[in-house]
Amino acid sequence: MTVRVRLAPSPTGTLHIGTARTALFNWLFANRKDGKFLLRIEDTDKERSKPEFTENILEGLEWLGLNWTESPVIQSKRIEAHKSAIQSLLQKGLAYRCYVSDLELDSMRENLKKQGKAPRYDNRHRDLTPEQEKVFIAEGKQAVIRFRIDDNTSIQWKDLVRGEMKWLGADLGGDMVIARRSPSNEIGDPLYNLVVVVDDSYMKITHVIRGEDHLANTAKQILLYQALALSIPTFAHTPLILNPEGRKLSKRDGVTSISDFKDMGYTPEALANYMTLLGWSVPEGMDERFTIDEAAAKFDFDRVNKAGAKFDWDKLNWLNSQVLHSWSSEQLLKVLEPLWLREGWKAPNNEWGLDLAELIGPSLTLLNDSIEQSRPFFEEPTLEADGKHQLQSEGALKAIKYLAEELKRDSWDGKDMFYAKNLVSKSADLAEVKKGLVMKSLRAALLGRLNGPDLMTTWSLLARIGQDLNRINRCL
């Protein structure tokens, strides 16, 4: 049997990081067992399903790496099918046309919750008559179509990650709604459950892997499977990603769409390892750090966890510190290329460039960290509080103005690190001062500040493009 999983969002928002996560487990699973990944997009929520989450959805899943192997089922073109299914379910007396006004249900539920008890259907048009259901229609009432549960009968499967389950009908609610009503006692709109097994039995999905938020909605589509005669997969309900007060992760956290992440300056890289951290737990001997390919040559369900996994940002950030300084220069400029010129900054040549990302690589945390460490390579900074408190110590400025001065007659080109390091000498022994001194004013006079990546290869830039001179002078 050839392993096929699938993916089925909703294109009603973006890609929420819980979604990315079931992508994940699923693709993950589907090359572990040299099967398939696939897509489905469940857009039959006509009024909040957009093209652009669409869009969305499919960059997120490119970007973090999950390629699907077949082409996406659109679930909206398969609606015939959807409500052949449910004629098949009306003919075999397995499903009926309901007439309860919306407002009956709410009375309904109403006095449950007076009693203390769950809200339901109570199975009231479950068995009418012709004559009835003509009644209602004459009364111009619309209909949904309901699928018949019995109360006592009893819903198992061994769910990979949660064991042994059992359900009982009495626990579903009563008679699940299949259809939205419809005039001229049409069949309305499928309804989820109903559409998830036709879809999920024609596109011959063997694993069903999702958030445990779906148990209830797997012993009804059991139900379904069983009276449609189609063959039952096999189920995988993964822990929810909570976080840190231990509540379902939500947009009220913040940032929740991959698309935000990506914003954000998060790698792809990271991003997937620290998902799969998220309710996975390693094999011993194997680091936290690893590729997805790495993680798919060990996943399975048995390493899973039932209990829901907290988020947390600073695993994340030390994983994306991880992978970023691992790059090379190359793959680093070719990253941050993108960033600079949308800042409206372009290197003199690659040689510089590629020199400067490897001077301000290894204290990034975030891509985006770098806008800010390569703005005074661009930019000329403003002289803060403490480049300034610098500048005014004892000797400061006696031994810059003979460093400018002596740039001034020698015009050093950025290359020569042995002249950098003499001057510097130079400058400290004429005005008496000490090494250390100078070169924090030096840094001080070139980035403003105290804090930054290596004096001499800083110094060595700016010299290469001609700005050292011009930011020691402004200070003198």
Given for the second form:
Amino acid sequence: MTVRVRLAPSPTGTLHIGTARTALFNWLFANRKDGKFLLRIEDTDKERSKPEFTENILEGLEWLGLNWTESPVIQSKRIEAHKSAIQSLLQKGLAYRCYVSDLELDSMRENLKKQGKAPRYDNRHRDLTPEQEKVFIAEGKQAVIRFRIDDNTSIQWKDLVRGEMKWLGADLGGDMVIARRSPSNEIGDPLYNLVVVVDDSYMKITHVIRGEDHLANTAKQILLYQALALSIPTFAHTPLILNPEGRKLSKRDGVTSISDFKDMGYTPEALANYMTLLGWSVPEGMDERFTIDEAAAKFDFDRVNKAGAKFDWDKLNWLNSQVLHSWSSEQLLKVLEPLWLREGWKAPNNEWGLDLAELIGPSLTLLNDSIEQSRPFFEEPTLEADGKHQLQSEGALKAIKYLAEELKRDSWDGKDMFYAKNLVSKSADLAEVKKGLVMKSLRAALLGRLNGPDLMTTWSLLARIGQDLNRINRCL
Ligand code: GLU
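One more: the block was the form predicted alone; return the form predicted in complex with glutamic acid (GLU).
Every component of the complex follows; first up is the chain already shown.
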């Protein structure tokens, strides 16, 4: 049997990290089992679904490297299949029309609440006679369609993450609405649990892997599989992603969309690596840094935790820096160039760009850090307080002045590093100061401040674009 799994996002928002992590676990399992990872766009909520969200979701998955097979199933196009399943349930007497109004449902809920009980529908229209129905219809009432759930039914499944699961029909809130209100002889818009079952069966899904917030849905869906005589897939419910305080990660925690992570300068490699660790513990001997292909070779639900996974920015940042530090200058330059371009900057030539990438690469945590770190190589810096203070220290200006004069005479092209080192020593000797003081002062003159990457490379890069001497002279 070929493993077939799916991600079934609702395009009512951008790709959320929780959905992306579900996608990732599906993808890892499919790849581990030489199976197929499929997509279904659950766009039946007409008001909230938007094509731009579908686009954002597909883009996000592609960016993370979670490639799918077959074209995505569009749920709204399958409404006839959903309705015919409902029709068959009605015919078998497993579903019925319920005319209870929203007002009546509200008061039912209120009463239960007063008694300290959980809200549920009391199944009062389960066995209406045709005459009773006629009266409701004559009153202009519209019916929802409900699926019978016997209180005494017991639902069991073996969850790949959570083990033996058992639910009682009585805990599912009464007979379940499977189609929205509509004139009584029509079937209204089919609802989530019903359509998921019909579509998962149509797509021949063998394993349903999704967040644990769907546990109650799974219990309801199993009853629908049985009622429709469809074969029941295997289920795996993954732990939720929690914020550092231990609550479900939400929009209030700031960044939650994959596109936001991308905009902040995270790499897809690091994010996918990190999301895998949100719930999966690596087998012994495996490094916590891996590619998704490496993880897929080892992925197993035995190592997926039941407990929620706390989101840890430090760990994600660490992984991101590790990825960036492992890149070659060529790789880095490819992603830096568009960022530079956005700022209106362009490297004078490829070699210079590669050298700058190599210079700043080791200090990057996020790709976007590169903007501030590249800025002094494209724009003249302002002299900051620490730089100014440094240039005022005893002997600094004398040394720098000498260095500038020599530099002007020799018109250094930034290539011969021996020349540069020698010039620093000579300037120190002449001004009777330590070499370190000359270096710090030179850095202040070139960058306007005291911190920054390797000085000699910085100087060389600036010299190669004719930007060293004029900066030094400006300070003088
Ligand atoms: N559209 C549902 C969601 O995004 C799908 C849940 C499922 O996987 O069945 O939560």
